[in-house]
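There is one chain below, alone, in structure tokens, taken in the form predicted alone.
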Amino acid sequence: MNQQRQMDLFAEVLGAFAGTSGTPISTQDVYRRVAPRVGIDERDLNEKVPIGKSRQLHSPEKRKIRWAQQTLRQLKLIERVDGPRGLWRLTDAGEKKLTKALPDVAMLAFSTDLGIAIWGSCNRVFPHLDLPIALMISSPPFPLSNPRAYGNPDVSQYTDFICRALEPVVANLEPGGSIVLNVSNDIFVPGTPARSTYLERMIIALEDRLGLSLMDRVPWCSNKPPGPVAWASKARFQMNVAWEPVLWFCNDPLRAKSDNRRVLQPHSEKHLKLLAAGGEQRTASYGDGAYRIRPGSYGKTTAGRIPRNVITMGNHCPDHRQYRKDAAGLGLPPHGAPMPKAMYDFWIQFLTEPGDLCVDIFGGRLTLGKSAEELGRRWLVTEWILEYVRAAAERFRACGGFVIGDGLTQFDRVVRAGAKTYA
């Protein structure tokens, strides 16, 4: 059965419990709904044909129909009734659970004339990839006590999951290529106010694993909410966090494409000021000579500011608000833990030129395909959860190109049968 057939029955054979309101329905009123719905007329659906060693008649059509409906209630979205007739309903799951990709499954959520949305996990996608990747910025899922709607690892299985996860990238990445994630420092030792080790461990394995050097710790200071709630505000043990980690990794650092230039920054008043002046004035010595200031220093006149490697940038921006709105507009709940647009773009205009390839393994919001998109970089993006690769969609429409993919074509086709998800 191909793919596209697939998606069909999945979604029809969801849709088939639109309305139902938990109500069960039996498995002849299944094929009597999704049948029509994806082509097969009745004298098809009923007709028997020998099948198996025992060559016994079946319904071909009606096997195929059943094979979706047990998948589905594998995947714990509908359930089994009893009664005289097999009866079937839909899961508390099936009616809120988001909706993620099946191991074997990738298929395209939309693309514009410079990328590629895929709804999928990264581990099917990526290592069957055979294009140079210049960048690769990631926000993964953080390894939390009290997981978000879509899921994560625990602290024990981090470093196995991000080494796997970036394997496929790295063996992909052009000579000075680079790979940025987006970290948490927010993560205990169990019942202690003692942080967690992991990102040490994470960094020494992505450097013995995968040949990765560690270029940079970024630290990013943002308007987070203050916590840890339990360590400080609580207990009083800890202060309140005011930045995440963002480590930058490289697989060749004397080769890297990073070119400070291009992020230069405006000059502080009080430069402007000494470079009107014609420099420094003065002589100084500082650091027992180590920093020597003499008259013209800082007096030549230049592009801008090297930006320093700390990031000072709020969570909320315009992207997100118009994402947040397309969301709430299509019925979808959005992802809930976004990095800013304007931290896509620092980084994509530090690392990489227009044309090259950057790519995000856990996609959210695909805010990194919207940066690249309007940086003139090529992009390619996965994402798990149907859901956010949806909503995300519409913030793309008025890019050249844009085309709405087979996974979210049927996505829409179940939303309009009133289905809340599919397999």
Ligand SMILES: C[S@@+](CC[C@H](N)C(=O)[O-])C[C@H]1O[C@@H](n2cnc3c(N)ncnc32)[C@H](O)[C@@H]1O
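From a predicted model like this one, the values you see are computed outputs, not experimental measurements. Positions refer to the first chain, counted from 1. Throughout, rigid core stands for the largest set of C-alpha atoms superposing within 1.5 Å between the two forms. First, how it differs from the form predicted together with this ligand.
- Core-superposed comparison between these two forms: CA of Leu375 displaced by less than 2 Å.
- Shown in the overlay between these two forms, fitted on the rigid core, is a CA shift at Glu394 smaller than 2 Å.
- Residue displacement note: Tyr31 has its CA displaced by at least 2 Å between these two forms (rigid core superposed).
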Contents of the next structure:
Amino acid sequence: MNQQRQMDLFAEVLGAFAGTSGTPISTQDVYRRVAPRVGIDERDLNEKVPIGKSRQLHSPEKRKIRWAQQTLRQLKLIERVDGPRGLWRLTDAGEKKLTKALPDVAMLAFSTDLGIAIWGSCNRVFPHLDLPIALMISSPPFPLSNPRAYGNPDVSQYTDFICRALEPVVANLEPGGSIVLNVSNDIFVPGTPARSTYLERMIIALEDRLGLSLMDRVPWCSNKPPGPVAWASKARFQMNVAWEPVLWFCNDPLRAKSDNRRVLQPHSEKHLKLLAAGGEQRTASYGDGAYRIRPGSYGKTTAGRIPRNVITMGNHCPDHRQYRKDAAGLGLPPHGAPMPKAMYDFWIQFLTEPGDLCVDIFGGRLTLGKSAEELGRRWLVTEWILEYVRAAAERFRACGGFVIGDGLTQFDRVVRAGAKTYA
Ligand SMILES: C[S@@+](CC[C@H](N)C(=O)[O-])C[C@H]1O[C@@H](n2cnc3c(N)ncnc32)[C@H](O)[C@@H]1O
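How about the form predicted together with this ligand, since we already have the form predicted alone?
Up next: the whole complex, starting with the chain shown before.
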């Protein structure tokens, strides 16, 4: 069975439960509802042929439907009902769960002239890619003890999880290309207020296993809510958190594509006054002579201020307001752990040139694509939760060359068919 037919079958078997409001249906009902929707006529459905060593007569078409049914059962999306044999219903998870791509499924969700969004695991897509990547920027799932709806890796396996996901990206990274990861510093040794050193282990593994060099650990200070509640507000061992690390790696530091002239900031009032005065008027020396000021120092007019390596940026983002509106309009659960578009804008401009390929392997709201579109970079994003991709697609409708792919068509069949409701 080809991948497309498999997907149709999963979608239609789930769709067979549309509108049942939890009332169980029989396997015969599933056959009756699914067959016409995947193009199996009644004669083919009931035609029996000898199968297996025993040569017993079975219907191959019904077997395929039962196989999809069993797979959905293993995924805990449908379940057998206790009591009379052969009755099935959607599980709570099936009613509300996010639609995660199966490991071997990757489908084009939509594309524009500049980029493509793929519904599927990055582990399925990137090993098959053969295109020079200038930048991979992402916030991977954090190893949280209270997992997010989309799932989180365990801290003990985090290094392997990241290395596995990044290996094919690094293999495609052009010389001087970068990897930027927004990670969490707030992972604690279980039961203690001590921070895990998982990030240190991950950084060393990225150097040792994938040959990356750490260019910087940039603190991103934002309007984070107070926490960690258990260790700061309750037990009082810790301070409230104000920042998250953004780690920047490069595969060839001396050929890094970064250029701070693309991200110069306006000079401060104080500096503009200094320039107007022709620079410093005094002579001074600090740090045992390490820093010297002479008349005229800092008097040269420059195009702007080189950014300092601390990013202060709130989480609120107009682009996300639109995303939330779109998700609500479609009745979809919004993705809840986004990076602001300004963060993508900054790193894309700093580390790439127009036309370069930028990717995000853990796409979330697909904000990388939005930023890349506006900045004239090519882009590719993978995200394995269909609902997130579907809601995010709305923001790309006005982009040149916008085309819907099979991934979103699946969405309209599975989710919009009413098999699911979102409480
Ligand atoms: C922290 S969120 C990323 C948020 C994103 N940077 C944004 O600004 O919207 C992590 C995302 O990675 C997705 N994800 C996790 N594992 C994945 C995989 N193997 N392939 C593709 N997406 C994955 C999750 O569903 C989740 O949406």
